[in-house]
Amino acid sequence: MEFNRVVGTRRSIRFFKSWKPVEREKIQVMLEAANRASRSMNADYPRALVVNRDDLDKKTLDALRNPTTTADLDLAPTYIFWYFDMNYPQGTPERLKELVEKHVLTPSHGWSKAYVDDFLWPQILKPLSQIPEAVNFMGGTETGIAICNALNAAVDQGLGTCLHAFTAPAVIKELFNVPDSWYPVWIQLVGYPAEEPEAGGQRPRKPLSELFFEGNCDTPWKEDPKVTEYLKKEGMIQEPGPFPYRAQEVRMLSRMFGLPE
């Protein structure tokens, strides 16, 4: 699938083919996409624990439930528990100097090993790494970028996926020996969609002019109609929901899975 269409087709899928497992190879593609995401300081922020639903006992599954995730958890065959490692600042000087050696960070932009050792690490990055709020903010932000890549990689492979809140991190920590330094971010559910991949149409979004600005924050970004039409043809901008048959689709899926209508 072309990139623009992948972005446009991504939905939060909540009806999965519960009987159809996800191939391990496809999960690896998602993890590799996350691993290749942009990351400041070239730090290893994200951590992921992949678990198949059928390998979890009832007690664990029940601990993960809340009123809006119960059905999703029962239907999705694979869960990815996403974390970031709070120890990510460790090794920062070595990683940055490695990028200097590989000519990624170059003298033309002020980089050198001496700059890393004598200024950047001791005066900026090290002090920041000792502030928990800064560590958590950066860790959550950078891991979110990685998860975004994993979401799009799932869509590109014909999978359905959705993010859910971490409702029982202590249970998962104890059951799977999750390290103390791992901070929970999201649970990603993965499976083959039982609903149509469009899931009733593209989700509502405000126009760019209400969210983005140019030159200063008093000047809204003015959309070019030609670009908008191009993105519609490419599939990034798709038909908004709900489709005329969406209510019937949800009703029939609910009946099929024995869920409330």
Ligand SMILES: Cc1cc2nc3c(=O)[nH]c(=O)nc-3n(C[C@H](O)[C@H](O)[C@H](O)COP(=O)(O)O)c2cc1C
Second form
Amino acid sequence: MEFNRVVGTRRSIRFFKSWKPVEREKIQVMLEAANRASRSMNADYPRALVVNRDDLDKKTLDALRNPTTTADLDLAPTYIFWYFDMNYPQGTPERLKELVEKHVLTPSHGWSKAYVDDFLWPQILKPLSQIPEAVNFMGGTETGIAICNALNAAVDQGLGTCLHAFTAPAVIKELFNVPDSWYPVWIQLVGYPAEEPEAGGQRPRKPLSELFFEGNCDTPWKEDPKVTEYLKKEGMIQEPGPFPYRAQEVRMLSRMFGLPE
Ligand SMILES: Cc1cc2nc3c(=O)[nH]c(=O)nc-3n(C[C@H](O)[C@H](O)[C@H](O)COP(=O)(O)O)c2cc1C
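Here we have the form predicted on its own; I need the corresponding form predicted together with the ligand.
Below is the whole assembly, all chains and molecules, this chain first.
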């Protein structure tokens, strides 16, 4: 699928073909996409634990349930537990100097090994790595950027996916030997969509002019209608929901899965 269409087709999918496993190859593509995402300091923030629903016992499954994550857990065959490793600042000077060696960070922009060793690490990045709020902010942000790639890689491969609140991290930690330094972020459910991939249409979003600005914050971004038309053709902007038959689709799926209608 073309990039613009992947972005436009992604929806949070909540009805999965519970009986159809996800190929390991497709999960690998998602993990690689996450690993290729941009990341500050080239640090290894994200950690992922991939688990098959059917390898979990009922007690564990029930521990993961919460008011916003319910039937989804029974329907999705694959779970990815996303974390960030709070130890990510370790090795930062070495990684930055590696980028200097590889001509990624260049003298033209003020970079050198001495700049990293004598100033950037001791004066800026090391003190930052000792502030828990900063560690958590960067850990959550960078892992979110990586997860976004994994979401889009799932859609590109015809899969459905949705992020969910990470309930009961202590249960998962105990069961799967999760290291103490891993901080839970989100659970990503993955499977083949049982609902249409468009899931009733694109979600309501405010126009760019209400969210983004140009020059100063009193000047809303003015959309170029030609670009908007182009994005409609490309599939980034799609039909808004609900499709006329969406209520019926949900009713029929609920009936099929024995869920409340
Ligand atoms: C970080 C994150 C956490 C989410 N957590 C939940 C959740 O716990 N349960 C749920 O049903 N949906 C969850 N969602 C899905 C959102 O509710 C969904 O994004 C929203 O309905 C907008 O629709 P879209 O993702 O299809 O564009 C989450 C989404 C994100 C990005």
